[in-house]
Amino acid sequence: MAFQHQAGTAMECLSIPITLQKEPGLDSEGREVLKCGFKIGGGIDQDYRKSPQGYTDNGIYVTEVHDGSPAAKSGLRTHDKILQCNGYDFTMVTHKKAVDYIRKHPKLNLLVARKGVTST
């Protein structure tokens, strides 16, 4: 079960593959950057009990998806739990490590778990 998962233990769940190609954009200071259009929360260094979204474990969760963004076009949804990014295990990472990893890659091959989805 992907939700209420304890970091470091085996998990069995349906994972949804999502490919997200970042698009050029400008940051708040006018510099050109590659944008993905989503925000994340969580991580093994965070206290999930303080999560305003009510998450039940220390996974990395999508907390916001911007309309019309590469994330929205790829099918990523708010509250998806990111299990892997480009083959890198996201079930045992800190928040900063997850953000840094997402920022450094122009293309993201994600595996996510989605509440309520048990088959494709």
Given for the second form:
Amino acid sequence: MAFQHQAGTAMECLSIPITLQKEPGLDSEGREVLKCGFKIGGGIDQDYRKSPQGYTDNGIYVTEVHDGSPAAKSGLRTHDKILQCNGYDFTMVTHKKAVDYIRKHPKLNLLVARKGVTST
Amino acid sequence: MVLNVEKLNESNTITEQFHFLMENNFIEQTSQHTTYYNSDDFILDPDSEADHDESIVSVRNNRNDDSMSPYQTAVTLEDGRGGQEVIEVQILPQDENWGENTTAVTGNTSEQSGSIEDVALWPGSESDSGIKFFCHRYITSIVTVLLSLIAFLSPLIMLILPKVGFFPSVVATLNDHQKAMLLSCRTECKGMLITLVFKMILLAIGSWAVFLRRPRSTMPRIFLFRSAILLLILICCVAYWLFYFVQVTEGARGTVAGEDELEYKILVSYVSSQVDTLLFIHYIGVILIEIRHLQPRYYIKVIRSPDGESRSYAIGQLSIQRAAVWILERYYTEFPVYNPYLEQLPVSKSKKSTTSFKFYDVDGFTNSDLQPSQSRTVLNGHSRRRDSSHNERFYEEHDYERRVKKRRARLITATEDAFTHVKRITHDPAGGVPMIPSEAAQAMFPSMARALQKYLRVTRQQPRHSVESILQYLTLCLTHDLSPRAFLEPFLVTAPVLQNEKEQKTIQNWSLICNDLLSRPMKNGITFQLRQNDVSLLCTVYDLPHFNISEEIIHPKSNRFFLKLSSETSV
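Give me the form predicted in complex with its partner chain now, not the form predicted alone.
Every chain and every other molecule in the complex is listed next, the one we just looked at coming first.
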């Protein structure tokens, strides 16, 4: 149910809380930023049918987790769906908004849904 | 008729007695403004003789008859008995038409309210005609023309004078052979004469083309550039003539002494150089007077006062008076016609009293304690009326515009109908009696006259268009095969001011008001005002900014895009 969620409708599911502390690193232009070390995809402005990973709804998914990154250390895995980040609801956000929210704070308190773990 | 003398006695000073008498209409006002007679104006001399029949306070002091006529009173103050002031009232005779010439008709009812008659106190402008205006208008042109003529003809005169024999004293010392030598003009000299002739033709054409025009304005202060050019011409002429005489006499003396200095060729080249100088002065004149102000440097905003029309122009560097002339040119060709009758919108049918009352302060001394409370109530009344008058104004304007549009639509249909009745003889040869255009105009005019008259009445334009002028214009339209809309254009479009025939005078008087000297150049922030009767144009000058344009290079290699089908962002 968590992975076939219609954005905007009410849903109840189990989730995994993950705390992620960002680490300083260099971005593509060489500036000092705080990096988490994962990639996200999805959003209500995207079309989930075109996703190469075959996601089934318009939520924010973790598409890649870099090795040795704070994300990996905190327990984030690929294909996790982020339900909430620092209190912001991620089931009905655009892609850009999701990126902005993640980049906002140096410490992220995520609520994550994982297939096979929080649901069958 | 008895005056209550005790009450008069209570007020001790002459001024207060005058007040009392005035309030009780015992004294007439014959001047436009009331004047207060100070006690210094009168010499109250209790010790003087008893026969002072001179009335001090009455304005009419030449009727000292003792016969009684019951319509006028005067007050005389004379020596009292036992030191007491006794005021004796005498009734002086007066002519019977008392009511006719007592108060002057003014808009003032007290000296503290304003009146539009005060306009008459402004210094009047000079009349259009009269020798003074004529002189003022043409004096500069006459001087300029004289000076230019002198400058133009002096090369010719300088060349001709030796040939004519103007220098007898000089020439007398030479013998015939030398004279013939001096005045001979061979090939080289003839060539120079030809260039001289061409230069003079060019100078003449140049002056005619640019400077020989009807002056379009008479300015109050001196026109600096023109005066500078005239001064230059004068100096040039004087210098060249001076040196000419010196040259001729010296040359002749030199020839006598055998040094053979003066030749006619040299004189021709000298004259030719003078014409060169004049051509360059002409060039400088053209640059200063015609070309310098073409490049825009200031932005002028012109606001017309009674109706709030405004225009903005870009103007070059000019002195204030020349800028005023420039603006007036554009005023007459671009501003819409000012219709003073449109100031008052048509009153709504409900006829509410929208007049505001004036707050007078007749007795400034005694009402001072009442003033704050009175003014407060007045202000409150004003503000309350203002709140409701917002809506009134909106609805009135809305209503008026609707009416104008309705009548305009009816006018257009009526005119189009009328125009279909008239056809050219070539188009429809089977018609009735052929008529000349004026007759045709008169024949078809009544069918649209009513609609036109109603429209003119609603837009308050009927003073501007008389029936003859409309008929004349209709004749013109018929002659030139104009459409009905083209005929209606002068009534529907009230654009440039010069369209109004009343404004098409040869001379228009405007007065220019400015804080700075009028012949100074314009600067940022200067305001000046042009006034004519009711219309006033307030002009404000602002600087045009300096434009800093820098080049920005966008590399064409940056014009590359890539398609992001699956949007993944790494955070």
